[in-house]
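Here's a solo chain for you in structure tokens, the form predicted alone.
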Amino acid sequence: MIDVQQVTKRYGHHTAIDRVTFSVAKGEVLAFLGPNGAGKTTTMRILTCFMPATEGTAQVAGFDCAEQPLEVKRRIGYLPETPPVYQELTVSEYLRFVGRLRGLIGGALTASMAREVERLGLGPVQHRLIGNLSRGYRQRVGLAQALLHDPPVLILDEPTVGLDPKQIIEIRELIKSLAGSHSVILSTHILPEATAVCQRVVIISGGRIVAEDTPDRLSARLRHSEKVSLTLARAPRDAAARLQQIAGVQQVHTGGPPGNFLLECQLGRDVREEVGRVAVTNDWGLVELKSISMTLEDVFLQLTRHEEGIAQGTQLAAEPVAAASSATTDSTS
């Protein structure tokens, strides 16, 4: 439903996004994840025909965003980071206005409005001026306008910004319920959000795609060892040394609360059964034994730090060249 190929956007000498390529299948929910300033919003604006790409192609539902913008806009619902609401209108007036712009009339418009008011909990405020609503309610109104015409593609830029914890849970559940019937691309810098609602993650840093996969597969690709957490009630002084002798255990870390150990083990090897047997046989008082997986936050930090290191290295490498060039020019003059 969404296909982005080698898209680049430049503003003068500044490159906002650089050869970005990814796709979103029908019915899939994709997280577009990156730190602030990474290029998420720029990519969204190109997909919604708000601005053209400098290079590359972007298609939504088979229509080219640069050459067929009206066809693209008919098939998307868009919630930008700042909700596009008219504060001098009531919620009902605004949704009716948006529905008419989308070509909804009569009973179809009334039914669509009722559906979104119910789905997003806007009933108590539907006759109030939008300008008098809280940030959370304005965000809900913005999401309602994106869903009003039941589009096959939803593009949501930071959809839970400004919501309280209860509202965040409700919006996440709503987004998950849309999977299968809608293709959703969700931009966020909130890591738990990506894990909670999305089947696949695209990580962007410095305007470039640095990873694309499911959170579990990204974790598996980047981890270099298996980690096991062990808690003992009666750990002897030589427990770490004896744990180190277990086949597959590479290193044993201590330093936390007494009786707590972190075991780094060979990748792909599960040592929990043997660790548990040793602890029980020696009456160490086994309290807890569990495998620790690499979180999306770990993946995100590892990838973005790597990209930042490359960018800084490139900049540092360029500075001596620039200095040498300047020196040459000075000596020549």
The other form holds:
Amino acid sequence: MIDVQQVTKRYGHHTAIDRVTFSVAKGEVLAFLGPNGAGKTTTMRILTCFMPATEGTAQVAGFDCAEQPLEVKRRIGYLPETPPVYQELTVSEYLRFVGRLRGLIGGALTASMAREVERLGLGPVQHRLIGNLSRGYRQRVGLAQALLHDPPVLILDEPTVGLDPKQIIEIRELIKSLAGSHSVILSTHILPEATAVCQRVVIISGGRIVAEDTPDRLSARLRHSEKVSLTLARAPRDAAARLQQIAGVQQVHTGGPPGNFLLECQLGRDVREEVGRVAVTNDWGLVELKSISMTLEDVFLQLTRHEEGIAQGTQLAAEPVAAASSATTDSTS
Amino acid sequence: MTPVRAMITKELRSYFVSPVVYVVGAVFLLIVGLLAYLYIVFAGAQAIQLLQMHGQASINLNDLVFRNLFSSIRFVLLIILPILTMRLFAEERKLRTFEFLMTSPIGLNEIVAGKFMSVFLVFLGLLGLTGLIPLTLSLFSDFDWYPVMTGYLGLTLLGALFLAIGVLASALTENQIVAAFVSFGLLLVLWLMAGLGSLLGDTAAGQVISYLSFMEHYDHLVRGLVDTTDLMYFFSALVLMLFLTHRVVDSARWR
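Can you return the structure of this protein in the form predicted together with the partner chain rather than the form predicted alone?
Okay, now the whole complex, with that chain kicking things off.
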């Protein structure tokens, strides 16, 4: 549905994106992840034909963005970073204007408007001026705008910014429900969002794609060791040394709160049973024992810090302490 | 409904919910009304003078009222029209709706045409209201309607040109005040070129500069002279300004 080949965009001497290549299949939801200024918005602006690429080609639904912009624009629903709303119009006036710009008329227009108002819960504010609406409602009006002509491709630039947690969940559900029938590109710097809604993640940093895979495979790929967190109520002084002796344990870190140990173990070896047995037989007061998997957040931090290393396909230096401090626990692994 | 009509509807709506049109319209009509009143009173005073001297008087309202009035309105338009046009593109860029417009399946021609047409319609509405002045006068006196009509044609063309220059200025910046001042400056330059042209006299350069200014073309129409040269001047200037706007808006995407 979307095919981006070797796209480069330069502003004078500054290169905003550098030979970006990726594609999105029909019905797929792709997250575009990256720190601010990484080139997410630039890529989206090229895809939506707002600006031309310096080099390379971008295609949407088989149409080239540079050569047939109108055909591309007809097939895209785009929500820019700032919701593009006219403050002096009411919600329904605005949606009617948007629909007419996209060639919807009469009954089709009314039906589309009713569908989006319903879908995004805009009913109560339909006849209010957009200028008087809260940030969350404006964002939803922006989304309604993008969805109005039921485009096969949706490009959403940080769609959940400024929403409250309940709304964020609703919008994520909405995006998930669009998967299958729509191809969606979604940019975000909120990592759980990418894990929650997307089948595939593209991590972009400094204008280059540094990784592209499913969220699970990305974290698996970057994991060099299993990590186990252990909390003891009555840890003796030599606990670290004794834990180190357990077969499979490579290193023991004690930097955290008192009684907390982080065990780094050989890949593919579960030491939890043995650690538990040692702790219980010695009456150390076992409080917690869990395996820690690397979250997308860690992957992201590593990739954006070590972009050169990844680009060359070399192994990353393990950063156990940094990873552990930001890691969240995953009880299933 | 075509996209251009959708654009026009939206722009008109935006104009009429903001106070700008009402304020600008009120000021415009007040000044024009006041000027008309002054010229009529002046004509009346002249009539009385003639009556006392010759025992009878016939005054020419076309010369004494309408020609003066049309000359003065030109100046009023120069001041108020930039205020009407300043928001058209500058606001879109400021409020980030520009990106939305440019990614809508609507051509740049249609966007420029829609914006221009909307403000032109507002202007025509205001101009139409000044039509009450000759209509009221015609109830109490006789005058020749033909030069009044050509005067209105001149005002329409002049207004269209001013508005097109204003739209161009608005596309150049995202600051509305700057847009208003740029169009104000451009209009003044065009105005003063007439003075420069007459200063240079009957030389080739003088004629070219005089031709480029709207002054003599407008004067012909106010005097009741409809010449295709003048019409061509207004149409080509209008097209040129809208074309430049198109280029400027297009290039704004690249930066």
